[in-house]
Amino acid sequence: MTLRLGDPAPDFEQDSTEGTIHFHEWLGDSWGILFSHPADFTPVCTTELGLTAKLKDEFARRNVKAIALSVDPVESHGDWVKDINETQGCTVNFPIIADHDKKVSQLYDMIHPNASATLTVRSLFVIDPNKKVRLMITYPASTGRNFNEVLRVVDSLQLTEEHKVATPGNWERGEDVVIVPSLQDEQEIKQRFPKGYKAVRPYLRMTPDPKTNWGGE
């Protein structure tokens, strides 16, 4: 199966170091990060759960809940777990799916075989809470993930869903954003945007970032 943006996140029922998890029924009304890992007790992957475990607050204040997943048993996740709470200095309070018969790695298409036949690639997506694929990136296995940049995207989603504009390069929240194409009525304009706007060009519109409350921020 091959997964496009705007498609809907595939449900699944499956084992997990919390428990069956029950995958659109755990996500809820949340925004969902679901990310793949080769297999339990790889470095690079260590070092991205303790990261993943240590944004928690960054993850709540968006609603955003993190699952992780790769194809090993519950009781080899169970026992990496307790190295990546003692090596990165973390408690890791997220699931960790067991993906022992590949249900998920093949729903979500995880496993590319010019890369590995049976290992899941380090794949992640952001799923909204209508249940759709937003953001799909596949890094390669010698690559860890800029968790920042995931954080990122998901304020640039969470935006851009609330208002008629779209974030420029390398934007970060707070700074400047852009009017989208579509939005041509100059008094609509006025009322979405009341701190106006810079026409670099007719088709590039700059305006200031009109989300005034960032999670509580």
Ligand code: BEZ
Second form
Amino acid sequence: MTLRLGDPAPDFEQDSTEGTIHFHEWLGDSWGILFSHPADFTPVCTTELGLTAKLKDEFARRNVKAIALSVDPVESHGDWVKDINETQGCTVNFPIIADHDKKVSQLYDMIHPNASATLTVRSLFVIDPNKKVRLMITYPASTGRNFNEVLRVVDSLQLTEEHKVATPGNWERGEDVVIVPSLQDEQEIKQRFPKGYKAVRPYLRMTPDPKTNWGGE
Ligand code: BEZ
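Form predicted alone done, so how does the form predicted together with this ligand look?
Next comes the full complex, and the chain you just saw is listed first.
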């Protein structure tokens, strides 16, 4: 199944290191990050899962739940978690799905046969509280993902839900944002952006980040 941005995130039930996951129920009102890795006991994957564990507070501040997946069995995941904790100096604090029958991998198109016929690639989906797919990234097995970038995109998604803005390239929390081109009413602009804006071009209007409480969540 090919998923696209804005599509409903497919629901599923599958085994995990924390028992059977009923995905939508497990997500509840949270945002979700569902990410696959090729295999247990592999070096890059070990670092990625360690990083995710260490970002627990950052995910929690953003109301995000993380869940990993590979096609290895749950017993293997359990043994590997001990290694991840030991080698990465962390405590894995999120479930790892054991997709032994490839049910979830197929639903989310995580197996790319020309990369590997049997193993999942590094797919990552951000899912919003309405269970819509909001970000999809796909990395090859040889390249670990940048989880700070994933947090940055979540910040952008959450900001642009609340305010009529979009975030420019390389944007980070607190930096100037752009006013969406569809907003043309000057009265409304004044009301929404009391600090004003700079029109670099009529279509490129920069304004200070309207969210002032990033640090205090
Ligand atoms: C890794 O996680 O290190 C890895 C997994 C599959 C192929 C290559 C590297």
